[in-house]
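Encoded as C-alpha cells, the following chain is the form predicted on its own, with no partner shown.
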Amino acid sequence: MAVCTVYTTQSLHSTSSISTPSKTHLGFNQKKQILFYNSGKRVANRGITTVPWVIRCSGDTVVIGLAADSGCGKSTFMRRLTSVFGGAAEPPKGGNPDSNTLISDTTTVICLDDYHSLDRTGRKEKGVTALDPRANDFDLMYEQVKALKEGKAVDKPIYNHVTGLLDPPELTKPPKILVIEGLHPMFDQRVRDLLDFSIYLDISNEVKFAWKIQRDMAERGHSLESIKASIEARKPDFEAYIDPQKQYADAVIEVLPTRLIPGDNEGKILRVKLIMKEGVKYFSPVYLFDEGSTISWIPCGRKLTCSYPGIKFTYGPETYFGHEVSVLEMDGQFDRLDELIYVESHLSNLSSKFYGEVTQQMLKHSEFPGSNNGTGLFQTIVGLKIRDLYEQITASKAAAPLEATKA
C-alpha cells in the first residue's frame, strides 16, 4: 500500500492524500473519480476539465547496504546503526524465531543470507560455498529491495542458519530506511543502483585470522589447524566475490594491525582507517581539524588517557580504486571512553544533533566489541552520516511538489 499526496499545479491547497494499492493502474472513488497512472505526472480527471497534477507518494524507503565476510562485525554494526535511529531492532514478533530480520522503530535490516538458492546441503552437493553467486538468488534479491524501495510489502525467504534449510518466507513491510547486510549487496549492479549509501567493512587477514582463533578456540573449541584450512577453503571465493565490492562503496572501515607494536599479532590493538568517497550526493566526508590537509596527531596528554602503546591519529586526502576519497585513521585505543569528546570536538562534519552525541553514543554501547577502538569510534560516525542522508532525502523528497509547481 502506498499513501501518495495530489498536488494540482493551479494552487498546492488543493490536495488530496490518498491510499492505493501498487499495481500499474490505480484509482479510487471520491465525489471525482481520478484514474492514476505510474509512468507520468499528469492524470485523467473524469467529468471535469483536465488539469495536471503531481504525485508525491511517501512509500519511498531509502535503501542502505552493508558487506562484508562472516565475523567481520555487521552485528555489531547494525545495532550501532538502528541505535542512532532510536529503538532496539528486534526480530518479527510472532513470526520464525529464526528469522534473520531486525526491525526497529525506523530500520529494517535484511541479512542477504536469506537469498541463498541452496541450501546447506546443496552447496556441499554442488562443492560450492555460501559465498559463490551460484548458491544465491540475484533476480529474487533484486526484485524484493526494489519493490521494498517503492513502498511494496515482500514474502522475503528466510536462511535458517541453524538447521542449514530455506524456511517458509515471512511477509516483509517497507520501512524508512532499509539495510542489506551479508555477502554480496553490491555484487550484483542491480541491486547496487538500488542502494542510496554502500558501507564495506574490510577486515585484514591477519586480523580476520587472530579474530577466528580468539572466537573459535576459546569459545568453540576448535583447533588451530581447524581454523586456518576453514579460512584457507574460504579465500579463494572471498576474494573473487567479496572483496572486490570495496570499490563501489560510499566509505569503507579498514581494520588493520597497529603499527604503535612493531611486529604486532595479536589483533588486539587495532589500526583502523574510515575511508570516505568524495563527491557523493548527501555525504560529506568527515574532516580532523582541516578539511583537505594533511594531518598526524598524537592526543594523548592532559585531555586523554593513553596507556602504552597510545593513540595516533591521521588524515588527509587519497586516492581509493580510481576514487578521490578522505582517509581518516585512529591507530590505538582509548583507556576511558568518557575522554573521547577531546577528540569528538577536534572532528567536523559529523552530522550529530549536538556537542558530544558521537561519545554519548559510544558510552551508552560500551560494552559492545569494538567500543574502544577505531571501529566502535568509526561505526558511530557512518550511523550519525547515514542518519543525515534520510534525512536530506526525505527533505528533498517532500520538496519536490513544491518545485514541480514553479515549473
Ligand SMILES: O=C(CO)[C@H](O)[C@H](O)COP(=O)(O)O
Given for the second form:
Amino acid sequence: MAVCTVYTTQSLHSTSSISTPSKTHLGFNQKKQILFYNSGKRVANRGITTVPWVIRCSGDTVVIGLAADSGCGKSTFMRRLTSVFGGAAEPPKGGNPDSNTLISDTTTVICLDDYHSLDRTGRKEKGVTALDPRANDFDLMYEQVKALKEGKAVDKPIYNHVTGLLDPPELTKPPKILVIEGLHPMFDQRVRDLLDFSIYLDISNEVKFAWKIQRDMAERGHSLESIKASIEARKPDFEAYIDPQKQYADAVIEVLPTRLIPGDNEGKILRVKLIMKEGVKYFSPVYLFDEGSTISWIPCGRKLTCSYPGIKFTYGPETYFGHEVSVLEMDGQFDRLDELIYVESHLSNLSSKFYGEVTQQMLKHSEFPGSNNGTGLFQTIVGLKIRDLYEQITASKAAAPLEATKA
Ligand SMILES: Nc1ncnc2c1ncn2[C@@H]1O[C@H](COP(=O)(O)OP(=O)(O)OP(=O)(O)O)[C@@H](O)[C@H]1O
Ligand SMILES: O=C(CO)[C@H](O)[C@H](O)COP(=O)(O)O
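Got the form predicted on its own; any chance of the form predicted together with the named molecule too?
Now the complete complex, all chains and molecules, led by this one.
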C-alpha cells in the first residue's frame, strides 16, 4: 500500500496557534482523521478528510543505488540480490526484447543507461562518452525515480545496446524494491537523496582488465588491443564522473589483486574489501569476532581446506573519505564452498534468517563469477543486508500511521 504524508494547508500555517506543519499518513483513497500539532501537542482536530489534502505520497518502494563501471559485476550482483528475495529476475513480459529492465516478485532493476540523452551516433558526433554527464538526462532520471518512489508508474526510455539507439519508452510500475544500477546513480544530488541505500563496486584497473579480457576476448571475440584501447578511452571520464561517487556509497566492494602472492597481477586470486559506513539508518555493519576491534585471521587448517596461497581475513575500523567505516577483507579463495559455513559462523550481524544462509546462497549460485572468493561472499552479504533494510523500512512505515492516530 502506498503511504501518503499529509501536511496542513497554507491557511492553517498562517493560524498563529499552529507553528509547525503537521503530518499524518494515509493510504490512497483512505479517509482518516487528521490531527494537527503545535510543538508536538495536539491543538486541533479537523475531522474526516480525503486525498485532496495529500501533497506527497511515498510508496513502499525502497530505492537502492548500485554504481559501477561497465563490466564490473553489476549483473552478477543483481542476480545474487534477487535470489535473496526468492525470485528470478526477468525482462518485462511482451515488451521490447532489448529492454534493460529486470523484474522479479519484489524487485525491479532499471539500468541507468536508459537515461542516455545522446544515442551512439549523437555521442560520436559530439565527441563525448556515455560516462559524460552531457550524454545523460539527469532531470528525467530524477523525476522518474522520484515518481516510482512515490508509487507512480512512469514511461521510462530504453537505450538499446544492440542498435545504439533510443527506443520507445516502456511502462515501469513501482515495485517494492527499485534498484537503479549503472554509471551514475549517485552523481546527481537529487537522485542520490532518493536512495535508501547505495553500493559502489570498485574494481581496480588490474582486475577490471583481467575481467574484460575474459569476457570481451573469450566470449565476444574482441582483440586484446581493442580492449586496452576501450579501457584507456574511458579512463579520464571514469575518473572524473564515475569513481568519485564511491565517497557517497553506504557500502563499497573494492576488488584488488591478492597480496598473498608477491608481485601477482594476473587478477585470478583476489583481495576483496567490504567497506561499510557507520551510522547509516537501518544498516549495521557485519563484523568478525569482535565489533570494533582490529582482527587478522587465517582460517586455513583443520576446518577449512586451503591450497596455495591460502586465505586471510582482516577486519577493523577505518576512515573512508572522512567517514567512519568498518572494513572486512578477504584475500584468497575457497577450495570447498561447503566449508564456507566455518567462516560464516565467525561473522556476526549478517542479517541472515537462519544459520548457514550465506553458505546456502553461495552454494546455490556456485557457477556465478566470484563464488569462490570475497566478491561473491560480500555481494551475498550485502544482499542480505538490503533485505533486512527493506524489512525494517516497511515495518517502520507500517507503524507510522498507527503512531499518528495514537497521539
Ligand atoms: N566476481 C567476479 N569474478 C570474476 N569475474 C567476474 C566477476 N564479476 C564479473 N566478472 C566478469 O566480468 C564480466 C561482467 O560481469 P557482469 O555482466 O556481472 O558485469 P556488468 O557490470 O553488469 O557489465 P555490463 O555493464 O557491461 O553489462 C563477467 O562476464 C565476468 O567475466
Ligand atoms: O558504459 C556503458 C554502460 O553500460 C556503455 O558503454 C554505454 O551505455 C554505451 O553503450 P554502447 O556501448 O552500447 O554504445
